[in-house]
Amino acid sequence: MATHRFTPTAYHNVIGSLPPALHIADGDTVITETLDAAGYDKGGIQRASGPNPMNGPIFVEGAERGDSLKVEILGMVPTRDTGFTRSVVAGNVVEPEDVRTLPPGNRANWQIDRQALSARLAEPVAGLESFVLPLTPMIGCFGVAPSLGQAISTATSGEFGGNMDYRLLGPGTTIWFPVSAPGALFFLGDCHAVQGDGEIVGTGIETTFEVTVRLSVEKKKIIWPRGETADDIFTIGNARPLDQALQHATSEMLRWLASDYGLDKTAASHLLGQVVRYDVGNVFDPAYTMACRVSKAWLQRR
């Protein structure tokens, strides 16, 4: 298995069936720098534009529609040591009533400590004058080639992935995505240093990474993103409204329990109804993210 260093001379604000960048074999690993989400590199130079300007595509070697291409997400080391958010949460989080009194969406830029592997407002705001968080990397926007020859924009998400937002898509979490394009067509960008859940002021803190993955064929049909921790499974379902989400996500985790853990929809049913986590991923972007979470601890594979 080969490791690729890919460097890419452009970037593409849709997630689709353009010409790869890069072909590589099946199981081979990329190592990759990421611009942040407003297009600007390490050195704070901008080198395209948003929304998510995406790396790739990726084709693979042997990746034929019907597959599913294996993501393992081996690393993510932060190349700068600054990053920005929104300052005010997103006016479909809160009640109607409430939108007009919320002051205005300003830019707020963070510093990263790249040692000690935290982050904090470059301006503390009052209130939050010894607010720091440990960095918890994930990446926001990734996925394949949709089906039926389409290119989606970058800024939202569906059965190929996307801008999920999704805050364990990090290091050490594997991720499949249904094949629909010859070569899978791979992307990958957006990747935030520190989010909470549904991405609720529009961004996370918005930086640059070097991200490390693995990609690999597996002839298996699925329709909806699946993913795996060391502690957990999940599905993802990416819709709205949001209950739509959560509806693609419990019928892709359905039909996970029955054909690799042996459960029909009964047993399925008792399993889930008492111990399934629900979290929530985007609710800020066009589709909303549910993700249908299962820990291993009640899991025994057939």
The other form holds:
Protein chains: 4
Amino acid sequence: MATHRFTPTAYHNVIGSLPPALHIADGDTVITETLDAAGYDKGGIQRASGPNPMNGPIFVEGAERGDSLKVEILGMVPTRDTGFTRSVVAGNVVEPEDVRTLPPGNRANWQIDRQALSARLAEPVAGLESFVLPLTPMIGCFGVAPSLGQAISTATSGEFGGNMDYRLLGPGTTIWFPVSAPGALFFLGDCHAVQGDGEIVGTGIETTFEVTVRLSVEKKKIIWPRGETADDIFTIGNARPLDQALQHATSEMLRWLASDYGLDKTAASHLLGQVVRYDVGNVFDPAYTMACRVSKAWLQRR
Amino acid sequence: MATHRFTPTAYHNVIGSLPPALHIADGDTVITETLDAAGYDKGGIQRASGPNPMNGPIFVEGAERGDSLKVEILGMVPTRDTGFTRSVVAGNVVEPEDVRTLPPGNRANWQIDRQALSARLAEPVAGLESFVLPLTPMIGCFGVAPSLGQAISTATSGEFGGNMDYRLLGPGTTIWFPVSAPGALFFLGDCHAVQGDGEIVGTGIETTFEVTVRLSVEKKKIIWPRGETADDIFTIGNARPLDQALQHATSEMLRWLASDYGLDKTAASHLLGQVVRYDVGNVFDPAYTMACRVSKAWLQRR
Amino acid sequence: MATHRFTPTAYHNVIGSLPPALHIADGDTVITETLDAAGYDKGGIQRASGPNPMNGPIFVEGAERGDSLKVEILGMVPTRDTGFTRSVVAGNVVEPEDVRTLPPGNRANWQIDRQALSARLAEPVAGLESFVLPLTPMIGCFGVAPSLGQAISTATSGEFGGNMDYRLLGPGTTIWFPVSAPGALFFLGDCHAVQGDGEIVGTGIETTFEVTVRLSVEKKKIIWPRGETADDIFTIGNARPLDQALQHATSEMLRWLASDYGLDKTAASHLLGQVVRYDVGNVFDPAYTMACRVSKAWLQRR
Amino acid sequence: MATHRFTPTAYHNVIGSLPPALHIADGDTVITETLDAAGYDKGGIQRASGPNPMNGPIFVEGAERGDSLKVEILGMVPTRDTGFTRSVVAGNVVEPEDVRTLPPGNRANWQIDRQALSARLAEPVAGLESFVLPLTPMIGCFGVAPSLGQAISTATSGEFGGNMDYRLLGPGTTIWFPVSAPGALFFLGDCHAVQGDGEIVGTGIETTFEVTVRLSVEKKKIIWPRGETADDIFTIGNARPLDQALQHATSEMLRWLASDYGLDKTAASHLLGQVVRYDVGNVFDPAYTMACRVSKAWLQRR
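Okay, that is the form predicted alone; can I get the form predicted in complex with another copy of the chain now?
Starting with the chain above, the whole complex follows.
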């Protein structure tokens, strides 16, 4: 199981059936440096345009339609001392008439301390003088080529993954995507140093990272992304409104609990009814993201 | 500041401008025993009919329209060894075509161990043999008389509170409701021994409690409920879809951060954008509930 | 079957189980003059405050929970030469970021020509110099006491009717409401001289009317309002988002087609799939309104 | 201005930046025969697979990003005596718990009388013995390549058009799409002989047509599709929930009324508030479709 250092020569604003930039074997590890969401690299040079330019696609040998691609996020190392955010919450996350009261959205710059693994606003903001955030790196946008030969903007998401902007998708987390094209065709980019629930300013702290992922093929059919952290398993739905994203995530969790944990719909209902957690990924992108999460403490894999 | 032991002689399926059952002074404490959501008391006798019969209303001296009623949840002691849930997730939380695959919903009984403070299904369910849940008591439905002399079903919720079914509304939490009628007219009931996010089976573990609350008047205008735990502050929006509930909660948080924490909309956006947490209260009732939560670690009250 | 001229001595901002202002027999006719949405009468005197003060409640002898109240709108005669609207579309009907570009909403006055049965803006607006609208009177808000003794704001709507703001609810139309309280307790008010789909400026042309309705009891259970015009039958759902309002209306239509027209779900699907019309009532109030409408040309009542 | 008879050699399940199958000049007319939604031709032979195989793309000389492609639907002639529908309403258009009561969805066959221009079910259905529908042909899915080089499934829709399933998109109607790629890259297919609002059974009467369209380039920027019939102008929004589709359509109409009809936001609000009509395109596909329609009787183009 080899390790590949992947340096893209081109970046993509869609996730789709494009010619592979790298071929790897099932189980190989890839180390690659991502641009920020606006296409700037670690040296501050613009290498691509937004939205969310992707590294990839990576063709994983053996991946066939109907399989799952397992993506283990082994590491995320920030590679730049600066990041940026939008300075104001999006119009769609406040009461409609309140949009009139929002200031215009600008770009705000952040300093990233890669020693201390923390971030702070580059220019002081009244009331936030001591606002220093520990880094909690995550991948904003990643996934595999969608079905039917589609190529879908990295501004949005779907069953194939994409721009989910979900806080738990960082180092130590494993995620599975449903494979719809030979080789899976994996893309990633748009990493965040920190991000709250909902990505409600339209960004996390956008910066560049060196990301290490291990990609493996599992001969197992899933419909929506599934994931696992040290503590939890989760499923992801991407849609609007949030209600529909929640439906997708819950249906996928019911399927998973049935197939892997031997829980029929009644048993799964008893479990979820009393212990489920729902996490809001993003409520900014065209498709919103909701995760359905269950502590592994309650589960015994069969 | 007196303590009142309040034993209702009638229960209500609406929250509204009904004749007070108890008058108390600002800052008094009330201890009262609630029925379960179906109207049964701690002895298993039906005292009222559902949905969610309420104790109240309690008239708090000095509360006027435009004030806030502060409710400190001082204690919740379970008073019965049994509880019940619905046995299957609600149709609205799964993909529509999946509703065809759900079994019919029945009532499931639970045993509550008041010594160990835990709950388990009364009848074994395959795969959940060792599913023993620590009690995490919470008030499912409480609030104050809504505006305009309205009386609104305890099945739903609004600015006035109501059937929010939000997991954090338990002992140690303080919540503020916007007062719309003289005396505020506080109601409570529908307590749960345990409940997951979303109340997706349509119930928590429904049982009876002795609840202790302290009620105080604050001369401060709010629009949606606000709350505080040991660690966090939060605001609550009640509406459908979840997107709109989230808008209400976020707008209320922006108002709160401005008035009490000196954060203008840009500062508040920087804060929320990177650290906000959204919690799903219920996605079962006619109005859904979303909480917007911020760790007090980031805040300095002015 | 008597005719009653009903002159209220009080008006209500809720629809609910209030003491009846008039008792009538099943099948009686009522003539009553309504205030405008802001509470002004035909002489321009404020008699009540908003929102949407109601005439009523009218107790209809023989109406019991589980029945339907049939309301035939026999006539609507405008009684004032002036009306008003809000001058700008509501924030929730445009893309969220576009709300920033909307001018502030003011009150605009209209002249009503009761001879010609037309309306025009009182002050000229560039581009609308020749904008003269034929009157298309309708009742914005009417219905019966909701279940559980509730009293619900006339700003919103539900199964009981309420502030539906649906364009077809004018003279010649019959509507049925589900009865939840003895006597049904019928309320009406908030009449519009003209209104587009969605009531997207938050008003129709708000003015005063003399309204004539015949009220009859039918021993038939319905869940959501049903209606009939010369050409069509329709059902109404009130909820947010519009998707849910549409679900309620469609489910009610399927029930109606089964019970009265002998169409099982497959036959009804063939019919609706190819000929159904959906009309947007309001997209301004807390609950939105969608009507599901079918031409009587396709139907043969059994 | 030439007329091209276009016979595809391949069909596409995406709308996107694919190699053109035909090049035409600005203003040329194209006559082409479409497959049905499942990929069968007029002879009943399967030529492609679903969903909604498209004829195209057609490259229109002179079309550049930022232009509009004007599509005049000059004619639609049915080319087969049979069509099909799904036999039951979709789960998402009824109340969630009602989905349990829906029969399984099957394919129903229809006879098309191309002389009489009518359609009827091939097998009798109780209660619908005399259900003979006049043909009202329309194009279910058409549009131009979306931005960023995307290729999007013909099951859904967006700013670029796509699977809108809107009843008014038939002969005599003109529609404009926003051009995002050189040559516009126009696709069409999925024609319906008849369809109700919402396409709530998931299909219209799906059959094959010979379609005649004239394609012209306008040097004018639009964001969402716009259209015109003999009587009305309309704009289209595609999104979920319907509320958001309605927002897009309304915002686009406000832009159109400003640029072409000299109506500022206040004047446009007065107009739309009292005369707008909203039509439901589809409520079945991943993105729903809402049209915002205004009678030309009220408008004077500048």
